[in-house]
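Consider the single chain below, provided in structure tokens and representing the form predicted on its own.
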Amino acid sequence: MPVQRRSFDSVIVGGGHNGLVAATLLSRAGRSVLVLERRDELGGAAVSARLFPGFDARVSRYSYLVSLFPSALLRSLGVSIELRARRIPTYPPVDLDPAWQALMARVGERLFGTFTEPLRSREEMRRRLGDEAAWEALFETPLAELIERTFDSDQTRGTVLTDAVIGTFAAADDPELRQNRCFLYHVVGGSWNVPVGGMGALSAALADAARHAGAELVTGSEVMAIATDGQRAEVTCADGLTYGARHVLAGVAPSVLATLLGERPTPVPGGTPEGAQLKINMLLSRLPRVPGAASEDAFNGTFHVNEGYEQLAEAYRQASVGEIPSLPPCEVYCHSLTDPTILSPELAARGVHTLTLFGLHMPARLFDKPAAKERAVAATLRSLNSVLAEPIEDLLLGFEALTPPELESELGMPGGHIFHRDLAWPFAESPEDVGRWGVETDHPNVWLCGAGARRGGGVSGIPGHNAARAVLAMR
């Protein structure tokens, strides 16, 4: 028989970013908080790890810049973490005109702002978007129409559609529109940067400021079910025991919780959640040489490989029939540039640096054939070799790839999407959604605060704040 121990005003299943900024907000409003993480560390696919033998590199293993976390949020957790800007943005570098940066920054200055407020109608984000021409192009049209009518360079084209599939298997003029809700989160909070000590370095802070705030922080704990009445709930361990609580804020993706609810997931467009991407985490003797361009100033930022925008296209094609990319587009990030702190100095001073690898149109249907993983990886490393002056693999002491299916058992993400499932609006779809945090589930004492929530995606805080700002609405 289960052995209840102890009773919370508030449990949180997953010790994920999002869970341990709730988990501060709660505490520091007198609530009793107790979060279970299933895996030995907190901070879900925010960590770092010492991945190769013999080198001490801290590598950004899963999640590796942090997008959209508002610096007030940041700040009223009392979180002091470094983020630094990558010294050159893109490369090879292309022409964004300033009526497009315009745009982008008014869309932002504009919108980011309701994302840790109560959910405003779509009509309401309308008027406050207060621009009738990047709405129409932004969130009724497919995002296609409007790059190419603003860009005419292939390069500069696909580069800016990178955003809008990073972790979405979407075409540029998908009907539905994934590939526009994807670009807006990835826009909209302004630069991503480089957390200094990696992103182990902001979840280890987060936890402090859990723990400082009261919380009870539980490492090595499965979380099997969730009953509840939707006044009481009870949490069951794979241990054995059971906690009691009020309120159940769910970290998981809004398929897991429905498993641990007993319930079948609720139907979403789309179907079943897909991730898309090939992730390589790479430690290199040195950088490697770049045709035309200093290793330091292509590696800097994100440096784009075979992302034109016919060659998206064609990728995405070629993925859609259950085909590996002949040609795989990637873009490559070198971390150690911005933030050394993440080597040891004796490998600093050796010139050695870490390379991060994102692989696009990588769905996870293409790695249920026997051998896909290597002749993805194989492809990949072609693909990044055709734009190199030298072989990639001259100059690698450690090497790590993981897919999508190897995300969705390390992590629980299902099908391994990093967004936990198709990224939402961030307004209410729905008259009765109006004024709610996008956070809630059909039953009135649980809460989703990861990145499957409405407004979710990314390294933010932002579902952790709203779910954490729900509970707290509740008499």
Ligand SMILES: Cc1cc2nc3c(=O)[nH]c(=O)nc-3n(C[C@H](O)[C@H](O)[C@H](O)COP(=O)(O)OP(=O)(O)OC[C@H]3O[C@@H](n4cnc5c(N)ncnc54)[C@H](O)[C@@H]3O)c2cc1C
Second form
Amino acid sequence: MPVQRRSFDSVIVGGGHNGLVAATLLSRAGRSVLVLERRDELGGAAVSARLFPGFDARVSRYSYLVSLFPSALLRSLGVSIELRARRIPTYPPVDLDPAWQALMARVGERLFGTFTEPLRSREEMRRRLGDEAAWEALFETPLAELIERTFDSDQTRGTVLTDAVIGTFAAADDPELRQNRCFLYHVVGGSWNVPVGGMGALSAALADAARHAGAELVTGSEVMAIATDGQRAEVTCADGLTYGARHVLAGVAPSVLATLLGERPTPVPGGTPEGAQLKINMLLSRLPRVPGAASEDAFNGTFHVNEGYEQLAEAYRQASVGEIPSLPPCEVYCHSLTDPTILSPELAARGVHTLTLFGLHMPARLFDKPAAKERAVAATLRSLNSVLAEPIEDLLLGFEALTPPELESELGMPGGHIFHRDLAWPFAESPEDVGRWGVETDHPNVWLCGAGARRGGGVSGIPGHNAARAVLAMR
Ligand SMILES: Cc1cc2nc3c(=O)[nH]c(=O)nc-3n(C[C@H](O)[C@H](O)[C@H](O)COP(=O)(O)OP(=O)(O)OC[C@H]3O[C@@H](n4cnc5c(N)ncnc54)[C@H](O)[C@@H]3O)c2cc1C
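Now that you have shown the form predicted on its own, what about the form predicted in complex with the named molecule?
Let's see the whole complex now, leading with the same chain.
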């Protein structure tokens, strides 16, 4: 039997950015807190890495842009990180009319503030939005209808749809509305900005805040089991150490938590979580040339590649029947244009740049076939090259591609799902959840504090905040 060494008020399983937020808030409230992280570094999917040997370039390896982290929460954590706006958000430029932009702004202004408050009912959120037509279009009807009614151009329709299918394998007219929920989380926080210093700088600041508040943060410590009687819990690690806890907060995905509890994961709509993206990180000797545009403009914001509405539909169709899309839609972004601090002065002076590519409609199911990764990467580079004036391969100094199964084994994200599971509506879907925090589990002292909580997903700190509030509200 392992020896029980120490007890804490709260043990947090997983040192992703959300676990760190929860750790800070609980420690500041006087609770004793231990964070156990399986990897050798903190931050989970919000980290930077010197990926390319011999080059001092710190790349945001997984996530790279921030929109959903409430500025009030950052301030209350004492974390000061500059979130820099991109000079040109989108290329090719699309014509989003003022009425559309005003609608998106209104959705954010009226609803985002509730994400860090107890859950409201669906009806209350509907009243709060105060726009019946917008509610119907965004919350009740497949997004395809709104997009097709509002925009004529295939390019504009596709660019708008990308916000609905980032990390979410769904068609525009999916009746389960997963695309609508994904879209909502992509517009509700406002613009997508660059964390100066990279995602690693954000997580490092969050870890500092947690340590400063008194939390103990342990890396290289994989949790293997959680046992609870609803009042007290025991957390057992791979090294055989066991910790006692009044509360356990799970920064890991809900299905990982279920396994640690020795339970079967609760069935979720859409079945097992499945990520749907190919992530490619590159270091280039210089920016690629682009027909008809200055490279500094084209790559300053999100550079959309074969993401027309019809192209997205075709890629979804192909991937649904198990084929790697023949012209994979993807988007590319150059971090070092907005934030040169991630490069050494010598690399910056040479004109070297980082490029990150997020490929859509590449579900995990495609990668159980032989050489699937090689074929997916080749098709994606072909797709990228189809809109460049020169082959990207000629400029590569460093290259890394990550499939959903690789994300699963590196980060513990089930099926490589970047939000731990499909995003949920940001309101209570049953009467008993009204007034709760969306972090509760079947066990009164076990809480979700990661992306898989209601109002989770993305780099937001919101589920970490909400779990801490739920714990502190317990008598
Ligand atoms: C490729 C990619 C690109 C993305 N791009 C963006 C973006 O630009 N903007 C954005 O907002 N979001 C983006 N996301 C999503 C976002 O990064 C995640 O939703 C978010 O970081 C999740 O944070 P978290 O703290 O909840 O969980 P995670 O970051 O998943 O952290 C969970 C932690 O738990 C640890 N863990 C797992 N199992 C155990 C165990 N048994 N014991 C101990 N520790 C364990 C893991 O190692 C990990 O560190 C992206 C994600 C990916 C993968």
